[in-house]
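The form predicted alone is given below as one chain in structure tokens.
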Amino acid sequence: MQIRPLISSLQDFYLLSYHGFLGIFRRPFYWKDTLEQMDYAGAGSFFIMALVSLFVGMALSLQLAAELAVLGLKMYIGKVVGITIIREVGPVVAALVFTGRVGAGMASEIGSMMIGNQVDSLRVFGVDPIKKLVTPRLVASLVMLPALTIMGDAISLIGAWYIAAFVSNQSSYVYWSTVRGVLDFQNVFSGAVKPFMFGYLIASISCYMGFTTRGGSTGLRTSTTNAVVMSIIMIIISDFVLTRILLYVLGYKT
């Protein structure tokens, strides 16, 4: 891979994902753009993240129970189901359900208007591209995302009661008593700042993906098909990134 084509590539998705950001607080607002973006990327996605999140909560708690009972430590899958969700699995989760739908589509639909020569026609009018399209699609991961990540979150901590309680034979009152335990400030902050980092970069790197389609619908196929797993090695590094950066601030020691 050459440098410099690699170099350009990251200027320019620097300066769409910063100017697509800058939109947000300057006119005009698209706010009829932006509904419709908040309405397919949450309502839309409610279905699929609540199903995935109900049996990853459920996989977890099973998989936790019959680990810990063979130490006798049953009591805890509450604390460790509620921890792993809330700080890593949850969010996480979420961000890959909403790559999957989501950012696929904005890929595909800015891709399919820049072969359709529809951006240009932005361009002719005088609209700018970046403050129609980038922006609303970034407002809406903004908002959606960290909604659909604690609606995911409570699922999760639902189908591994189901579990714990159905399955493993523990005391609702317990599993409920060490969940409530582990809602501290610490875990909870740390389970709130990822949805927001996740759906600033699905939603640059899938609108960057769509404006550099070229090609006809093979260019199309390799743009979402980018924006797809280009995000996701995102989601996996900044939350490696932003773990070990929020356990130094909260004050773990590793």
The other form holds:
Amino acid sequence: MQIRPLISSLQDFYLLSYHGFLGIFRRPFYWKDTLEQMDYAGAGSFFIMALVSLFVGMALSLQLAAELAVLGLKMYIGKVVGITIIREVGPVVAALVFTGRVGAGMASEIGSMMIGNQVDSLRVFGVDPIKKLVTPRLVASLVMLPALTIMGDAISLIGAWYIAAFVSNQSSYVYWSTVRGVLDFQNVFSGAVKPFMFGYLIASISCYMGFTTRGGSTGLRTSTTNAVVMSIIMIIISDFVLTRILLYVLGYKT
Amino acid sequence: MIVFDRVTFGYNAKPILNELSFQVDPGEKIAILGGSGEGKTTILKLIVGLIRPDSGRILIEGEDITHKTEEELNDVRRKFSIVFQAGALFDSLTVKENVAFCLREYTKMTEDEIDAKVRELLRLVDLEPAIHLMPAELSGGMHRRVAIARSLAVHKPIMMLYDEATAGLDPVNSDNICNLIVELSSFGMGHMMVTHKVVDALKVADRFLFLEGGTVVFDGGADELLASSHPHIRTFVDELRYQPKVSGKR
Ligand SMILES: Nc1ncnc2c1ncn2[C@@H]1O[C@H](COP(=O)(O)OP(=O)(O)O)[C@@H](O)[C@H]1O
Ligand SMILES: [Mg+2]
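What about the form predicted together with its partner chain, after the form predicted alone?
Full assembly next; the chain just shown is listed first.
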């Protein structure tokens, strides 16, 4: 990879995500587009997010129950599952699902607008494409991914409970009380910061990749793939970095 | 009105235009001819400031637009109306919302006023019945006509710019579009049509530029174009006189 194009595209990406964010505070704000994006990103992703979360929760519970039973620690299932889901698995799984469903959609929609000269039309009409296209998607992601993550966490915990209570024959009361014990400030805060970061990354990477689309349907394929691949990489890396920072900030010894 | 002064442009070091110079006066009816990939669309994008030349100057009504910011360029863009290749309608919006796009963006019209204005514009392009359709439901020719209506919504441009307005259309639809373009120019607007179809260029324009290798190799009227001895122009023009070779007795 050549260095100069790389630097200039990093600069473009930075400008896009920065101006896209500033667009929230500057007029005009496109309410209609924002609501439409929220509907697409949030309401549209509800079902798949619920489905994925349910099965992730059940699988996690099944795995851990087997392992904990060997150690004679089956009563800790709620605690272990709760921490895993709230702090780590829930936000990451939600972000990955969101990337596949919403990020890919953003990149391909903006990409086909690039190919069809629709973005040029916006500029000719004096409309800032960043404000019109990026800001609504950024806002939708910043609102909807955290909401979906919380919902996904809850459904995962229910899935895990189902397995714990009906397959591993644990007491429901013990399960829910240990889960409630896990819901302290530190855990909830760790879990709540991540989806904002991930939402911001997914929306700005996907929009950026959409804007880089050149030349027909193979160009669209490349930019959509890049959007998904880059988003996944950035989610996984930033999850690690954030976890590290949060553990430090919250005063854990590692 | 439009002056290109030794304009050079390339995408990522791939040269497209090379020291291109020409001048267009207000009200002129002009066609830019040239093969695919010769940079015809690029010229239109340069005129409205969507891209900037690598060197040289572009003057619009005497003003150098080469170093203007995106905001300053909005004033320049208002002087033109550009109809992109294939129309470039917003495909998430209905025909009505497409045509109303600039009205909603720049005016405080009520819903009734917008509806009336949109219908008026669609009548102009003979498409009022299509008002509630989505762009995907339109044929190629309808697409272009809606795009023309949309580009006329807010302001009266001084010059219309058409990018391959008739490409990919059957002869009947092409002819319709050409007639519409001529009709609009009777309101006093000039136009510049970029095309590779000589037939359509002859219908709408009285001055022709032929683009090759990034420069203008021909600039003149219809008679000169038809009589030109430049080999590529001949190929373009000979299409008009094509006679099928009929086998057997005549
Ligand atoms: N965004 C772009 N990036 C890189 N190359 C481009 C881009 N747009 C156009 N080109 C190239 O520039 C050349 C001229 O394009 P264009 O002006 O669209 O030609 P025309 O309209 O005459 O067919 C073509 O070879 C095309 O491949
Ligand atoms: Mg073209």
